[in-house]
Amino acid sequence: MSVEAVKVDDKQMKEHIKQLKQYGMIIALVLIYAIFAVLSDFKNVAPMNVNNLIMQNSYVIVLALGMLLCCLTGNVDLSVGSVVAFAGAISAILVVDYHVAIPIAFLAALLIGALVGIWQGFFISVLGVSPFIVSLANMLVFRGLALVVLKGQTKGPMPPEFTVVGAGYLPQIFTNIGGTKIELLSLIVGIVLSVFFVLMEIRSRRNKKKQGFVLPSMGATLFKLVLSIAIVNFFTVKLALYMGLPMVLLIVLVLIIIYSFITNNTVPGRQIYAVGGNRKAAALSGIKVDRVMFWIYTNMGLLAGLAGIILTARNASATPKAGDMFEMDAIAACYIGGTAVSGGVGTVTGAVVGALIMGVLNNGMSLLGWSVDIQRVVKGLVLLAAVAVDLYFKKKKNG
């Protein structure tokens, strides 16, 4: 066999393996909300627990997408579910003792998780300490200064001002059909996105096809495509026989375009894989590694921020227990949606699916009544297995 053939057959491997992990995780995300919607005899699937699904993981895909960005040069960030808290608390603190603006707390808030993005940048990228170390450090600090905040005490009522931000609906357009209230901006938003994703993958195949990459199989393809559109269209259907499109969704789908767009089509995006590629060549070929780390954590601060905001207003109220737990489900959701552990390899929609597997596990076992400790012994498995399967196909492209 030719050199040549070998290399083909060797990008053919690799693109199977890749497709089998995308594919993967949105059967494995299908058949997870499945298993849980016969065992809740179907409770799951009702419009409003979908709404609340959407609403309730909605900070968890916000930090998921900072955290891709940590997990892709083989790092994490412990401390995000305190700097939720403590962000959260300041905001609520802002409004309801010192009757701020509510913008301005806004604008706080973030400022906030940017400055503790740059606390720890500087002490990952000047002072070299290892981000594993600063993070579970600042994990403790801001839990605890969020506890001396509040008082160790919940701050509410905040006012429908707030709240709209994490609780409250895009514009509604109500009709009747067949005597059944339905909101159309779903629907047109829905059928908008199917539209999108069709024109996206033509634009991607051609793409390949021009760069001399290996296509995906035509049967591939319209498989991937058929079951995104089913699944969008579903949630999009059940939220418009409920009370349509909430504000938050459209806040996470900007920053999903968005970070799509830095992971995809910027140097910097390119800059983070490689430098979790292999950190060493990277340095050699010129990227300034410690400026990379140091953005990658300022950016999560202020995604910690942004997550802090939406969790206050969603429950109307900040309490010193917010956030807990959340640095995990953030990592989890990523490793999940199959980011490398070593670093180097991971995509948007795959921390947006892994953190979606994530909130359907919360959400069916909660349903089923399951208590909080068999929650976390399941949460733990199932990242143990994503884990694991990542190994596997680690050693089988290298083998």
Given for the second form:
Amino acid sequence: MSVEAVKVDDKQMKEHIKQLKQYGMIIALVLIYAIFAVLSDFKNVAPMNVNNLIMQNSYVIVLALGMLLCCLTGNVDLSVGSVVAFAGAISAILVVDYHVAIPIAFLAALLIGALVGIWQGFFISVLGVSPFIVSLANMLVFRGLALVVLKGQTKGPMPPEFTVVGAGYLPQIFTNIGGTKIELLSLIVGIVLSVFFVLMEIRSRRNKKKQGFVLPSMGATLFKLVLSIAIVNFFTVKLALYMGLPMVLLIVLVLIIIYSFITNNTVPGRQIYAVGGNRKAAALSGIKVDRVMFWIYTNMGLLAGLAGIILTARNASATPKAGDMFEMDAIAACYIGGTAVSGGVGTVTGAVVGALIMGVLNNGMSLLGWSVDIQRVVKGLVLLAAVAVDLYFKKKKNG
Amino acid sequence: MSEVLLEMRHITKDFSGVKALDDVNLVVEKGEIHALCGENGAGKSTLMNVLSGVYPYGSYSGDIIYKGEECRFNNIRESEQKRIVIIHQELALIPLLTIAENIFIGNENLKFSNVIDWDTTQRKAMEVLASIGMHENVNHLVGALGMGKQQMIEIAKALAKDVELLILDEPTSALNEEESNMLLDLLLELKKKGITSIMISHKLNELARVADNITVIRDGRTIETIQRSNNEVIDENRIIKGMVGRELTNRYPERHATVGNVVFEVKDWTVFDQEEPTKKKLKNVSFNVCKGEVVGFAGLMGAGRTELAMSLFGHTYGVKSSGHIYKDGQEIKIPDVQSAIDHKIAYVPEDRKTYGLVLINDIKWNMTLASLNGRFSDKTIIKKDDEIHAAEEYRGRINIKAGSITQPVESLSGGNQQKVVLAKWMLSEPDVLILDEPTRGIDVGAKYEIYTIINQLAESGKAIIIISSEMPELLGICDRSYVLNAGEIAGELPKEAMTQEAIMKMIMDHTAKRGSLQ
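Pass me the form predicted together with its partner chain as well; I've looked at the form predicted on its own already.
Every chain and every other molecule in the complex is listed next, the one we just looked at coming first.
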């Protein structure tokens, strides 16, 4: 009997380690944030900076969500930065030069993104050209087209109905408590979300019990709950002390929820992992590999269009140089977040955390006054370190 | 009468506990053509890989005596220094390089110690080709040559290394009759020049024609060496007897299935080769399977059995195909894998790691992959609880030895991996189950368990098709067998008439008939 007990203990330990590893990235993010907080005299936790952090990184997160799907199949899309610039440019031209209604300009940008995706998907799935080549070519094509349509100049300014998407806020309810101005909606959302997390966790445990499945340990569940509630409320409180909830935060959150659901709970999501994990086995299991690839790139194009709108809105103008190197930020976010370079492994949470790590680094180094050149060096080294450490542990496990 | 060139003594080689060679002895005389015969997996290629240093000294036990001295090769280069050259079944030519470049690859003519001397390369290449009666332009690409000529280039490559002992692993398996004859004549020519050859082949008629001695290997053991005496042709039946003559012990569980009506029928199925779209890989293949019946497909490697299964399973092999497929008497079309699954046809592929499993994912995930669009989803949303229940059920039912259903399949043993693939296709609830080499590379115990599962499936009314290169396995578990040879059905054997000799005879007769037609 004691042998049995030891076995169970051993198994539980392994489970613990596995679960901790899942949060390793989040813990790394919190640590990096804390280090920069100390270095920058807590400037980076100031309400205004928290707000900036969200607004500056929203488009990278949007792109990382699409890029994750590409990376899961073992590929990348190099064209997204250029597509961001091109879609943003078209929407700006429509509004400023042709006075088109803003919702139609938005739709046009999204449509252009999707069409670029279909264009790329055609070469990838129908003609079988490698995605790397297709997207490298289109990176040049659409950067060039952005320069052509803008005639090399900046287009703006954008009207406030446009900029609200990237720089605006959800309805604000200000009140004064003890002499500080506080936005109530943010606080309420924070509390509602916390309660929601607790209820979801209870429901999940109850269901697992009912089905007779193994329950995760209470400690792990509590740790997860405390961590997520702390993070959410940190943000909502900080935002309440500034201007309230940014519009982009809502957009990004909705997208994160949708893509988490797709990758975790739907057949198309599962098929993407299968294609990345073993293309031949996927094909022999009834998965239409070409069709999966087509939709992944179409989706990436659509999200690049959306990022183009957000970026143009935040800058209140479109420039031909907009979105430069965004593809690299998005790819780095996925790999820092634990996506396997060979494909088949990776999560939405990982990609988002990866994007935030990049964002916190960027933001922290800017606050410290480090030059852009040095920032690139640091970001490059962080990417290299993240992937190398991941591979090192994998090798250790297998060896 | 003549001196011994090579002697391999007591060679034993195992792969993680499975004995591929068990105390094998081989004696080759100088200047002879020595043939090695045996079923697939008998250990012929392994023996030759030991000889040529593919498996280095120390990874096997026993002695290799070549020209009177003991040899301990650590790699192919060392055996080539002794002028022993092996030509593998899959040719080692690079199609996009020229003939001259291929002949001297890894053996370049150099000047100034590291620069390739192209003039010498071309001149020597032409000399070598001329010596075997070939008059090709040595600057043409190898990829443009036919299979027969490519095989000759391989021999030229060996000659350029001043070969004394030439080892050929199934040199004629990919050649037609005419090309084969050319190659065999060349071997006889080389023999006159004093070059010794060891040749592995399944084509007994060819061996009988050119071989001086034939050593038969079975189950990793030397059975006998048959000598040609006084230019008499060696009797093919004697070779067959030696190759397959083993007692069948009761390694197969009994089955109590009643065979019902025909469920699945294929008529005049013709498929064109994927690599050479003008060549027919399968010609007018017709067969049928009944409810509760286990039907085997026997044949040599390359006969087209896997291609047949895959071409039927949603056109996963071949470029064009014609013919008719009937399921329960109705003609059906199977344009893709999903429609094969929808028609309740399942295919468990030959190579589970490459085609069957996503190794980095867990047992549960792999088990449900083929039925995601069916029972495990509702409006594209995956029913995760059902997945867990189903995986747990099958883990118990077919006895998959794993800690939990969330264990990655890469950590399982071969037998358990095979069970996961079986479960994956059982979950798709098929009526017709095609199993391609279902027990390859797994141990005897796991094999028995797989046979038991096959029996249970047949007893529950499924129609089962088994492709296997292990003839005893087909004899042990099939109600009926088709023999496929060179893309054609060579014949059909009911259980009573199924013997290894009969299957081999059918293949030989069919090959001979094709040869006489050409």
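Definition used throughout: the rigid core is the maximal C-alpha set that superposes within 1.5 Å between two forms. No experiment lies behind these values; they were computed from the predicted model shown. Numbering follows the first chain given and starts at 1.
Once the rigid core is overlaid between the two forms, S217 counts among the residues whose Cα shifts by 2 Å or more. With the core held fixed, V195 shows a CA shift of 2 Å or greater between the two forms.
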